[in-house]
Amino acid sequence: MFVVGERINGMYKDIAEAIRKEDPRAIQTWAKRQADCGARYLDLNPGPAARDQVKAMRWLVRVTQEVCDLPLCLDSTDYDAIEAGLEICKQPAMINSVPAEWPKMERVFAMAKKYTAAVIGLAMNEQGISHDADTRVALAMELVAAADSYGIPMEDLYIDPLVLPCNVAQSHGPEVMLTLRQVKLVADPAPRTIVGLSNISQGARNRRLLDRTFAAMAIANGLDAAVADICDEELRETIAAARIIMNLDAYSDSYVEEYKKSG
């Protein structure tokens, strides 16, 4: 499983002062911060502090390239502002993200195949989140039968079976812990899993120990990515170790270097 950045995103208020001020320090600093620790990827989200997403975005991009070769994930439900972030971006990127919708999807797998960009699709639509298995994987095939048609590869396909936190939506753990077994399932090859890590762990108490427990039990269903806290060391290290037990990788007695190293 790797890691895609999650600190750059206008919820935060640091992130959120600089967009408006247009001061690139927070999240350079950030950018950098992150790929020292291993991150994939790169999320950018200017969330609720940019009144204009495009010009946001734009920015976003530009003052994180300068200092960082990371790729960036392009995070908004503005289409036009991914568009525009695409449109600079020096390394093919990722999409974040798309709903099993019509004609969301539409213009979303057609960006994609234009940028040469992968794509998170989210096992939602119209009706909200499901609460079974079975109808997360009905619409991760729906995602994944757009993707075929647009000739999207497999690979750059990460099917998102959305996480509620525990304190309110207990019972969706087990159903998202299948959707991740399911999902390899529908199709050969597979599409990739990713999730939102620290959404398990909304509003409840010891944040960390759920978010990096989570994390354990999803590669042992077999996620591949996630959207976290790629700065939390004790996170790192137990990604690594689940791993290593997983025979994901091969063990070393500097297992835990050597996943930071391996991004």
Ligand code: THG
The other form holds:
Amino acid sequence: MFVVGERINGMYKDIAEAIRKEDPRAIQTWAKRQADCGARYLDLNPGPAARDQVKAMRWLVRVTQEVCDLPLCLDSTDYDAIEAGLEICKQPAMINSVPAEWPKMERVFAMAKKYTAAVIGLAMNEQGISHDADTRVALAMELVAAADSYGIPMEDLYIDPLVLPCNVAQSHGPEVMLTLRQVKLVADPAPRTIVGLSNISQGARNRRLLDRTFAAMAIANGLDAAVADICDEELRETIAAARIIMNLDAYSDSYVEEYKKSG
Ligand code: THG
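Next up, the form predicted in complex with the named molecule in place of the form predicted on its own?
Below is the whole assembly, all chains and molecules, this chain first.
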């Protein structure tokens, strides 16, 4: 299980301001910090406040790549912005994201093929996010079929069951866990799975406890990746321990230290 660093997101004030002023310092500081903490990808999201999404995404990609070699996860609902970013990515990127809807899947999977990018497929469609695992898994199957028809390998498709805050959607928790398990049964080879980890605790108290507990539980249910706060040391330790318990890493008495060093 690996982490996509979530912090370069226009939902944060310092990032929104950096984009507005075209001042790369906050972006580059967070890029380096998240890389040092072991992020495998960096999420870049211009946020809703950026008026020109294409320009903002291109700028984010450019200034991030000036200081960091990690692959990027381009996070926007504006596919022109995603494509502008893909054009200048030095490493194969991840597209974040596409719902199970035509013609959005057509545009995104064609782009993914052209730029050899991975894709996050959201288990939602025109009807929105459904409560039950059954419907989410059915949408995952549509994403799998569509990706396959564009020649996207399953290891490059990440299904996101979609996580809602537990203080407003508490009954979704077990459905998300069930979706994570069942998505592994819809195809062979199976697609990968990803969640937006911090969504679980938005607006709640003691956020980091909720985040790391959710991480451990999702890893136990087979989670492959998370968009998350990689700078949270206790989260990193929890992930390291969960990986040992799920037999994803060899046990070592110094495993936490090792994880901190190697990511
Ligand atoms: N799935 C996928 N991509 C995603 C998400 C997802 N990208 C965005 C998001 N969800 C994951 N990233 C974040 C980033 C920040 C927060 C939550 C998820 C967050 N921010 C603080 C808040 O809203 O309380 C901002 C606080 C501040 O303004 O300082 O929690 O689900 N594929």
